[in-house]
Amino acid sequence: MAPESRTVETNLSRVLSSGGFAVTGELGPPKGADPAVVRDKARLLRGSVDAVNITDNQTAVVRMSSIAAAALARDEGLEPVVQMTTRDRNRLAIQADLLGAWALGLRNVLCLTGDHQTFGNHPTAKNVWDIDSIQLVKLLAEMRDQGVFANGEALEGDPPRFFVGAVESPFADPVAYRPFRVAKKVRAGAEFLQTQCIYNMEKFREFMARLGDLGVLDKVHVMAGLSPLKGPGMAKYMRDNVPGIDMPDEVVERMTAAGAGIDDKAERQKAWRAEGIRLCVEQIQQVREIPGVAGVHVMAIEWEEAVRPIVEGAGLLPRPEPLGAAAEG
């Protein structure tokens, strides 16, 4: 078990720091201005999981702030992680949006260096990656730290002291630096790690040893990323498509294997809906005998209903009574 956090107490913190086994989200932002669909996948989500991810223009496609969509969601009852990338800030509008998710009571931050325009609906738009996703940790945790801003400058009153967060792709070439990696965000501040979504549960439980080996374990809180299949098609496309995920072609037999046989299209369409979140849950119960790993971070791509009955069926429910004024700080 990781030590105790340096930073105020969140909801996810206090799971993750007294040994519980903690359950995150996803919630992605919607591509316009409703606050009413950020709404609505927060009730959904809500008392199923002990915090919610709040993307940053996931896959580089514009959509609502995290920030602006995490403060919707915590209105809701959700404890959001906001989710801040590096692709489109410099070192100026990275710390002047942390003073304001902190002034607004959001009290986790994730960081991730963010997938390439160039994968988004603005291809030509200018990438700034002014710092890259450690870097950024670093600078959350001098803020929480030493209460300086980048360049060394005081900031006035108390400084924000959040709950810093990390990602890593322990399938992503180079396969072999990825542990050395998470040692690198982790001694630059991180205090916990989500990771890609995991498939290959033999791959995983290697990385898990390696990161053992390092000593990292004893310093950081690692959940493991999930992402329940919606049919074959989407298993296929990770398969092939998608860099860092290692997805077993015994995966992609099973998915399609869910659906054989039935011949109408909403019929075939809800067995395999209903095979992806079995899987799911048995991915959630093969992680849990790993050593290290100290929860799971369920990413139901704009399928928020599902994360319900995989929690559920996984035996996690009801979560820990959350911490009615945590955020407050």
The other form holds:
Amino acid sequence: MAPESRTVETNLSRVLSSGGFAVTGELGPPKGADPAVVRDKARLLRGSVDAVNITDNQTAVVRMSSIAAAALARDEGLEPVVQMTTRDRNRLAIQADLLGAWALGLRNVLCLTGDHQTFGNHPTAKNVWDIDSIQLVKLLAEMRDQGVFANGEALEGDPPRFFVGAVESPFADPVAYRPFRVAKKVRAGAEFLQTQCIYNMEKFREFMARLGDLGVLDKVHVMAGLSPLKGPGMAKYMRDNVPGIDMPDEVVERMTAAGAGIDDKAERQKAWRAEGIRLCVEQIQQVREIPGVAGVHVMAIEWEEAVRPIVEGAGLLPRPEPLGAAAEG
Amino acid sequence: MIVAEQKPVAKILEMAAGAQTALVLGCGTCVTVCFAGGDKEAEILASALRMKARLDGRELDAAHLTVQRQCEWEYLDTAADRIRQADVVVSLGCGVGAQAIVERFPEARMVPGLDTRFYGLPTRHGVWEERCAGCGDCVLDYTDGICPVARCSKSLLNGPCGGSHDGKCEVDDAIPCAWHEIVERLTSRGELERLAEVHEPKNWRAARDGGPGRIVREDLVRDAQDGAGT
Ligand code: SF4
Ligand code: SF4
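Can you switch from the form predicted on its own and show the form predicted together with the partner chain instead?
Expanding to the full complex; the earlier chain stays at the top.
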């Protein structure tokens, strides 16, 4: 259970602190300005998750602003978690944008470093990183608890009291350092933590045990990140190319086997996807058994329709009745 | 040292359009050591410019000369006549040396022959790596001698991002992850606890973000004035 904090209650914080097993999803805003794209994705997720992360220029590709998309999703009855990276904005812009997010009724923020801009679609851009993700957590915690800006100056009126989240990649190098980094984020004021996608349950169990040793599990709600696989290609790509992903060969083999002997391309794809959903359901059941895991963060990127069957298959429906769309502030 | 790379000959010729005489001015300090703008490179570039110009059907009388340090006016003064005579001076100094030329000789036309890249050191023959970004607020005590500002692609101050893998940075496998190295070094010295507390946001004003840097040493200024008075 997280300690008493001055955070305003959000749907997500309420489910987590009531000891319920929370479910969050992910919604990537479009590479364009059409609000209908956000609304459609939001409708696919509504009722299956307690809150949904709205990504912030994910993989350094320009997309609709996370705060604007979060407001659209909120209007569709979803509770957003606004992702904020420190790649694109300095401390002035971050604070200004988050004051605006609060004014719009958005209450959860997830603090991230962000992928380097050379990966994205504007690789010649200048980056910012005026502050890092841990400093951002601390900034928001101080805004919440002391009503001050990063410079220590009091802000006018009631300060934003966001439910502050952080992320960790349990298997990224240097691996032994990762639990220590979680402890640092908790010390900075993180109240919930979402992890990078987990496929190696054995190692994840060890990671969680280490967090227990460090005494942080009673201070932060840890949500295991899970991402359903669309096929063996995705599994191999993640195994070989994505830092911090520990993809056991059994998983790749299982996905490959699911399509074996099916000649029709569409049928094969269907079989893969069904297997991906089944695997994800099993993973949820496995992480639920691990002490300290308070929920799952299901990242079905460009596959939002997978979330309902996954959550349903894991026996996690119906979700607790959400708080009013616009939380009281 | 300051590490730089030469621009392509075609690019230099393009920048020097219209000139009939050129002085390729080398520098005997940092850029000599990194094989970008020393006397040898100046000589080779002058001859390459002459040849390429001829191939392009253009006359360019390019000569070379090297001063010990382009970034100090008194050394530039030793080349004053040659600088004044040339239609264009191709500076093979770093960005500081190149600007010193026009500050000292406002009538000269100067084009940069180098791209100045970073402060670094040779890690093996033919390889130079960045080590310092001149941030004006050194934190090498905190990280035990490995610079997170210049050597972490994101200038993070609180540990590695999630992109670190096998000791490499997410940006490029050729870049060692500075935070991996910091964590390893502190671990081996039993000092990892140093990273436990959150490092506050950095004072970037001490460098570029505070406007162009300027250091005034009153004692030296005074000495110089006293000296002038006697
Ligand atoms: S901390 Fe600043 S001054 Fe020190 S080495 Fe790094 S960039 Fe240079
Ligand atoms: S991988 Fe390492 S060097 Fe590269 S940005 Fe991340 S922490 Fe910095």
